[in-house]
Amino acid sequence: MTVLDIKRITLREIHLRLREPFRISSGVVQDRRIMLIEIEEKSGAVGWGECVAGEFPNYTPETIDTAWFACTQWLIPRLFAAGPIQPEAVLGLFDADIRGHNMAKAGLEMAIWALAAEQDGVALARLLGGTRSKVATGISIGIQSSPQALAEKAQQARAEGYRKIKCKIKPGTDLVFLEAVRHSAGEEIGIMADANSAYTLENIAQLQALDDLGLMMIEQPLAWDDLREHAELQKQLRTPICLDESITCPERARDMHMMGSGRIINIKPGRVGGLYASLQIHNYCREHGLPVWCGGMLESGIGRAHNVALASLPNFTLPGDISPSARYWAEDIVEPEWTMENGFVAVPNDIPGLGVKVRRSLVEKLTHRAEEFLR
């Protein structure tokens, strides 16, 4: 793979408003603050990345502001000091003695992967080893005000062709809500629940009640950093547990498998430190028969491009949260915008780099702060 000689890095914070508020067990988002990373090579080639950290530390300890600080104070200076580098070496460089800050690391690392694809004249999906020309997509529906409201959302999603329906849940908005979805959407479509750590082992009876719904999985029911109690819970559930927040690196994926903490992994590249760590998790899970899928973090079209490329790998056998641009945004910052046909998003395998063009003029219009670094 090409060795990259980085010339310039630009951080930007843009603001995008969601079409409708998105509510999970720990909070609600309406206006999304997004950190974009643009990296320019000495040849003039450019790669884009996106840091998926939110405004408030309710998903992980990171926020957009801590990620900005980590990038400017530690990560970018280290990257510049290292000189020419290959994408596979970036996470190791960052991890040497900088603990945590995975989302900040991932934003930079993923931009470098996109830069490498652009420099080599190949699609990012091809560079990663992707094998698919299209990826199945699911929809993630936030917590609704009533079972009927959730059922209507699910019915609409099925009519639009989504291949999986994920429903956010918490105690009090779980069994009856999911029963309404199952009745509305039918038995043919896959339904899953995502708790975002809203339960404890004291809720075992509530979670066991979900077994009779035939769910694809229950995602992250217990604490965000737990493996041990998830292993205890999985023994008492027929429904597979999927871990999300608990999987922060390849080693945690291995521990989950060895402890029996779950049977499925949601790989979010921004959560695990970038694409190289995602590849390692994917390969381990493929070797040990664990299915994976690619989750979403309310990304713009740039972050979605990275997710689509990753989800084209062979062990991403379950539909991911890779909805089209119009699902979240009135206007996306890439062209063409991401679209869905019959429940699938096309992988731009024949277009170098991300496969979409960044609308620079719109990005500049939406920018609230920017900082440039030259090497």
Second form
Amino acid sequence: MTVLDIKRITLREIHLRLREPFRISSGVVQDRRIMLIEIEEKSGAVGWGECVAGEFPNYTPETIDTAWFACTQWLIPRLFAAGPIQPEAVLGLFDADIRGHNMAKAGLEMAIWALAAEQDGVALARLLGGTRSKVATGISIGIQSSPQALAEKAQQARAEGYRKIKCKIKPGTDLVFLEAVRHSAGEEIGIMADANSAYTLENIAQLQALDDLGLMMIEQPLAWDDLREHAELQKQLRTPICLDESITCPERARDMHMMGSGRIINIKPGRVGGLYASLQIHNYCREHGLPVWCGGMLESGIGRAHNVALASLPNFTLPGDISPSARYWAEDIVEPEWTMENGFVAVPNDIPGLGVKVRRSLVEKLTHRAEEFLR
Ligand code: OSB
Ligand code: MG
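Form predicted alone done, so how does the form predicted in complex with 2-succinylbenzoate look?
First the chain shown before, then all remaining chains and molecules of the complex.
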């Protein structure tokens, strides 16, 4: 694969307002602060990445501010010192002695993958080994004020063509809410729940009560960094457990499988340190018969491009949290915007690089801080 000679890295923080607030068990967000990474090669080719860290550490420990610090203090200097590099080697370079900060590492690493695709004149999806021309799309619906409000959203999502409905839950807004969804969306469509670590093993009866709903899976019911208690829970639950927060690298994916902590993985490249680690988790799961799907972090059109490319790989057999741009934003920062047809997002396999153009003037307008690094 291409060796890249990086000349310039620009970090930007843009502010982008979600059309509506998004509530999970541990917090709510509407005004997103998003870190974008732009990397330029000696040739003039450019690659874009997006850091998925939020403003507050209620999902994993990272935030946009810790990621900005990690990039400027440790990761960019490390990249510049290393000289010409291939995308597959970037995470190893970072991981040698820098612990954690996966979202910061991933933002840079993914920009380098996009750059490699641009430089090689191939679609990122193809560079990663993608085989699909379209990816099945699910919707992730935040916690609503009542079962009726949630049921209405679910009914609307089904009408729009979504192939999976994921509902955020927490103790108290679970069984009755999900029953309302099942009732309004019908028996045909796959329904799942995501607890974002809102339960403990003391809630086991409450979780078992969900078994009769026939959910596709329940995502991350227990602690954000746990594997052992999830294994305990899975033994007593018919519904498959899907892990999100707990899977931070390929080793944790293997541990999950060997311990029986879950049967499905939500792969988010930002959470695991980028696309290379995502490919390894994908390959491991494929070899061991575990389905995977691509999660989302309320990304702009840039992060979405990376997710679409990743989700085009063969073992992404379940619909991902990859909604079209218009579900999130009044105006996305890429053109064309991401759209959905019949519950699928098309993979731009014939366009080199990310497959969408970054709307530079809009990005400039939304920028609240920027920092440039020259090698
Ligand atoms: O747990 O999957 C999650 C958003 C922010 C933090 C955590 C999660 C989510 C989502 C959003 O579910 C999915 C999307 O981007 O549509
Ligand atoms: Mg999740």
